[in-house]
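There is one chain below, alone, in structure tokens, taken in the form predicted on its own.
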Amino acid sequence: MAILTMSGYLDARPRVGYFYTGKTNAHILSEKVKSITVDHYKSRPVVVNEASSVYEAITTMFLEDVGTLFVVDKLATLSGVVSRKDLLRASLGQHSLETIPVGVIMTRMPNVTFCEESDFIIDIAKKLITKQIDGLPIVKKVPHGSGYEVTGRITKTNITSLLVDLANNETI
């Protein structure tokens, strides 16, 4: 009974006892899912500075092993975000990646979607199928100005994660 209860098909209450939830497998977890908050499965954030070139990006982007850079300004707040597509497009042209800074490809805030630690990874997983992205940063507001401090980040793989260990019995 105990079991049962915990799992939640069961609910116990005094002079009633047990009784039938109502809730089926895919109820409790669904419930379960949407109680997950980014918090649990971020991952550290990868950023460059906007005045660092297009060649440190694509070299820092392929050391770290990610698909997509945070631009901090000097500041330390987020200013844009860089992707694969973005780095392969400034390559394909006639310049040198060396003297163009990041901040000139970028994509810029407000035109960023980020998110936060409380944020439900359920409505975070939407937001990245929905703008086919493939990370966002998780932010945090600065004290005293008016940008966001990156925090960490969550991607694609990050949900996965989270669904192996949905599927192992192993979540928070």
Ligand code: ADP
The other form holds:
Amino acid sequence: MAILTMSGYLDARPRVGYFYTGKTNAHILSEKVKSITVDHYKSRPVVVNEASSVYEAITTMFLEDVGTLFVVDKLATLSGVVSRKDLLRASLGQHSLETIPVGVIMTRMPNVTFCEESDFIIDIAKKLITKQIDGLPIVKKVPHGSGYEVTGRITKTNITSLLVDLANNETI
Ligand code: ADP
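Please supply the corresponding structure for the form predicted in complex with the named molecule (the preceding block corresponds to the form predicted on its own).
Every chain and every other molecule in the complex is listed next, the one we just looked at coming first.
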């Protein structure tokens, strides 16, 4: 009974007792997926300062083994995003990679798509598809100030982990 109630197949009401909810497997799976929030599938963010050079950003991307770097300003608040292709494009130019700051080539605020830990992962998945990007910074509003502190990242890889957990029935 407890397992069927927890799974959503049965519900209980005072004076009525247990009753069948009428939900199908697909309905229950869909509700489960829609209830999972970003904080359960996040990764740690990899952040560079906007004054760092393109060369340093490329090195960080290799050392940290990520595809997207988040860029912060002097106050450590989110100012942009740099992807692999942004760095490749910058490398094709005639400039020295040691002297161009990432702040010049990044996708900058307010054009950065971001999310918060309490957001639903299904909404993030839809944003990744519609915006054609690989990941989003997870942020927290800076108390008593403007801007956002970067607290995590959520990428296509995290969403793939969720898919595997769903298949193994191991989601929270
Ligand atoms: P790549 O094309 O390098 O594999 P993406 O598809 O993630 O990586 O990035 C495509 C473009 O979108 C890049 O110019 C990048 O700066 C930008 N971008 C990446 N993530 C975001 C984001 N969260 N918000 C806004 N723009 C982004």
